[in-house]
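Let's start with one chain on its own, the form predicted on its own, as structure tokens.
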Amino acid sequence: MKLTSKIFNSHPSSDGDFFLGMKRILGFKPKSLEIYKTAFLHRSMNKKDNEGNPVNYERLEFLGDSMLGTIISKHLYNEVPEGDEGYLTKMRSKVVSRKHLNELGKDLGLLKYVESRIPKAHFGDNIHGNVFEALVGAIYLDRGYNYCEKFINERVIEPYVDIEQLEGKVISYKSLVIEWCQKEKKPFNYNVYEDTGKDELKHFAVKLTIGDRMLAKARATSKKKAEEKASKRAYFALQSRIDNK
């Protein structure tokens, strides 16, 4: 796919500002500015290249996700020689969790560079992580693996990856609770139903029952979030029993 400046119709002055912004974030000079512009181009802009292919950050996001996983895997492989496959996989999941990637995107202030017809205030948190992954993909295409690894080391691994802290970090309370229930052969049920409250946004409520006891309740704007909130409350109610297993 060829990218040309005709796609963007950008002005030299804005190019200069964008170049300086990218240089500050990356820690080195970008070669192809157009690749980085694509990393911040939302699909709502409906841009296409000369062959009529859509141009937005989603393909770069796919590439960046793979590069990020590879480089984090290499780091963990080298740093934790005693870790087996299951341990390394779990640790990598903690580093590249959606929540963590969203935090990285926010810390770098990436949202200010996003081109979109959708008001930025209307985006959810995931836009930050999506664009961060797209940026990693752009670095790989622009400067290759070594620069990509350098960026991830400086922006992700050195400031955020602490093996001991990660070992104690919970990715999903729901997974933790379900795993414990299965080990203890305790029946469990997430009873999720639409909340008919007066909020403008539709909410879902959940009651988590373990055995014959209703252990936790929660409500949120999605079923997944409601289940996770209820699971977290259940975990802390059962923490001494779960952690001793």
Given for the second form:
2 protein chains.
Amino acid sequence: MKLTSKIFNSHPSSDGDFFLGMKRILGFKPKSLEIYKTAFLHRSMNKKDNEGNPVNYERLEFLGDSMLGTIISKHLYNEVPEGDEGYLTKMRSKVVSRKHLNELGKDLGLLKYVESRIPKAHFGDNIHGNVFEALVGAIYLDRGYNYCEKFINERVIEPYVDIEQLEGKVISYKSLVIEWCQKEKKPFNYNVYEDTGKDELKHFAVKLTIGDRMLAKARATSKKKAEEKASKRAYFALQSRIDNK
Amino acid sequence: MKLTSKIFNSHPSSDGDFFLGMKRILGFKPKSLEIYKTAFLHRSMNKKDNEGNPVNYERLEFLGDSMLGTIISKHLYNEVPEGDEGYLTKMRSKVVSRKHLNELGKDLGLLKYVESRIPKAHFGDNIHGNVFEALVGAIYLDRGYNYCEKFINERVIEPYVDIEQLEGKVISYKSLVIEWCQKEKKPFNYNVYEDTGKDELKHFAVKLTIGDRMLAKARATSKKKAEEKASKRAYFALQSRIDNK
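Alt. form predicted together with a further copy of the same chain, vs. the form predicted on its own above:
Starting with the chain above, the whole complex follows.
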């Protein structure tokens, strides 16, 4: 009976849930589920492998941190040909800052997969970023470099890496837009609503109206980010209108 | 006339030499020669691209440094399952230490390709390691991750990364062997000779005789390394002899 149940439960439903969760987050199917499980395993679980070595996400975090830095480096190298070594180093450290990684981990909703004996409420903010890095390490080992690069492009670079903002030239496009509206005495409205659509992750959409025109739309994984994205679009639309005057 | 000479010299002989030199060092054919040239371009040349951005090896060094760290991280992750995050970080920084990278750059004879207005004799030791890192960055951009990993495996990990030595458990296998010989009152001899053979890089071979037996042979890119490699082999051969007594 035990053997039969083993055969029939070779993919127990919790594994199935985890598989689907990972697929949703990764944007592709994981091959070895085991390595992703390790990416969410907190040291408090005291898990050990067959040789008695501790198993938790910390080693994967070490690996993912390094891979993340390399892919961001390549992106900055290609995007900013005028930036010297010192500039690239500074920009990279902004992209992979603790604060930024914690945000990324939160947006992806990684905490819910963490296995720990410590109540999750007791964790500080860093758990989000640590597990995010461990996840990158797991992708590297499971599917290799190209999947890592694709994941980081889609989940980090495209939605969040804005060179102008990183340079501190622009702190917030939303504040620039509001400032402009106030100066020009135009009413403005950010209409935000949930719009997950066919996407696997929760998304918000925003429509930005200035005066009586809907000037920009945007979607992102948080309200704040959607507003910022729409503001950036509106900002550039407004700039060309100003230039054409 | 100028046009004709341009057509006939589209691969001037200096390019041909550089191509062959790179092929020898890399172990594969470069695709874009330009990027490898940049890897050897010192800032003193004051070269600029069409947009007026400075072109020299420093940006590639930034990129290569990161990629090198990532590939070494993966190697250590796989090789030392018992090492925690702190251990892995420490070991990686030993492998990619300035001293080690300078040695690697020297062994590969990279200095002769450096283009600089400063006489090469005026450079410190770091030029070797810096250009080595830039070369890794160039491979990354020219041929992608897999070629980088292969290059680093062949040129760094296989010949030079010894976990026991990095851990400081063994400082030098040669000194262990000599100690053993003295204790056992056995005469020993390191017979070193140049043996580049079909290899593209200069190599040395060594035959280590202990008593009247030739106990180990080894080849490497320097005398010291060949001796160390042969000593390591002899050390393990001696250990099994001791154990079998």
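Positions refer to the first chain, counted from 1. Between two forms, the rigid core is defined as the largest C-alpha subset superposing within 1.5 Å. Predicted model only: the values in this text are computed from it and were never measured.
Please say whether, between these two forms, the C-alpha of L63 moves by 2 Å or more once the core is aligned. False for L63: its C-alpha shift is below 2 Å.
Rigid-core frame, C-alpha of A230, shift of 2 angstroms or more between these two forms: Yes, the C-alpha moves 2 Å or more.
When the rigid core is overlaid, by how much has the CA of R219 moved between these two forms, in Å to one decimal? Here the C-alpha difference is 37.1 Å.
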